[in-house]
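One chain comes next, on its own, written as structure tokens: the form predicted alone.
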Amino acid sequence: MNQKNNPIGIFDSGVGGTSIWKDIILLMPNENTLYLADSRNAPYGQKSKEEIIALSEKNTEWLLENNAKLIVVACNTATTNAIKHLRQKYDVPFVGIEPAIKPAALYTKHNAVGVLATQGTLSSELFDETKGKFARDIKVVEQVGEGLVPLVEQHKMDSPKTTELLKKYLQPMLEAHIDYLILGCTHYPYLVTQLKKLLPDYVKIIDSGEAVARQTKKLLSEHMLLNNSNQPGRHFLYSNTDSNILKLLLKDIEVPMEIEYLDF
């Protein structure tokens, strides 16, 4: 079989990679994909490095079943605390997702960022060594989105309890004058619209999509992995919860996909 038309294997914590997912798939229409949404366990913030291992090698081991021809780590908090495992136990092309400190570092003309983000990612050794290569002469505040990503697992992107906890986590960022706000995790993107709405005109909002999706292009290209088909690429999506949350998240997305459970 060719292994050029095998899916581009992605998992998340549940449907928060799917934005991860979007820039991959408007960056190469043509490639397949297979995306597992581990909504069950979710978040993997709260949950100690062995247990984020453990499920981040179960979902490895199920895209590698299925066939997938390199895997995307589209969870911050599994790349921060599994990925330096999982490349080292697996023979496949991994791609890991970290807050964009990087770019926000360097453009920032307050010296002030902010980082939105799950305690599993901040509280991380790959998180403390990229602050501390990027960003050491720039204040970086710090903050976990503790509830964020229940709300988005349950479509409540515009409740006003998300409103509220946002408002709160913003304040120490706004006081401290921060110009850009990092966002730390693959669910927020789906809180934009919010944020903007609470945010100065001047704060730019930066998530790391676009980057994953170009370096995820580059591996497959390296490995000579990319699909030279000129059919749209076709997508199979999967929950282990309520699979009708990914559907309305993707509901404006018109691309050949299937939407459904799976117990795993």
Second form
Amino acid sequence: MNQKNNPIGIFDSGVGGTSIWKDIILLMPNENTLYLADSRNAPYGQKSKEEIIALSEKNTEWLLENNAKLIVVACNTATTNAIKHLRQKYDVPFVGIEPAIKPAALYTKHNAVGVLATQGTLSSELFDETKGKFARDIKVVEQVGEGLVPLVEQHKMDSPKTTELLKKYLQPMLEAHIDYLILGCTHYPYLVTQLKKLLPDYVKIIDSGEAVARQTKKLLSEHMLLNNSNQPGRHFLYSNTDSNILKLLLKDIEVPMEIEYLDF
Ligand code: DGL
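Other form of same protein, the form predicted in complex with D-glutamic acid (DGL), not the form predicted alone:
Now the full complex is given, and it begins with the chain already shown.
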């Protein structure tokens, strides 16, 4: 079978990674995709590194059994804690996602940026390395977004609880006069409308979605795995809890897709 027609496998601790999936299918509309939302085990952010590695292995193995030609770890927490291990263990190209410190550090005029991410991401070695490499001379206000992932998982982006938590988490960043807010968790792009209401206009919100899509394309091309069919891609998305949340989040995407419950 022609490997180029095989799907790109994508996983996250839940529905958040669909924010990355959207960038991927926009850039490569002919690629087939398989998406796993491990919502039953969300949030990953408070789990130990060992637990995050075990869950990442489970998701990876399912995707490989279903012929994924490349795997996108669409979760900052799983990338920063498990991707080195995954790359060593499995013979397939992996693309990961990390908070976009580099562009924020490059463009900040206030020399202060904020990072909203999970505990697991902010305490990881990989995050520390990236910060050391690109943001040594600027102030980085790190904030754990505790409680935000479960709210997005329940599609409660507009709830008073969400606003209350966001206000609390943005406060120290506003006091430090940040001009860039880095979304270091793939669930958070679903909170952009709410964040914009709470932030002054000069604060730019950035995430790594487009960069991940570009990197996915580059890696596929390097491995001669780009799908050169001119048919639109086929998309299958699975949740191991309530698949209606995925349906709600993606209801405005005008691409045919199948969204189902799956016990994985
Ligand atoms: N989307 C995951 C991330 O990017 C959320 C992690 C979690 O489940 O806590 O980190």
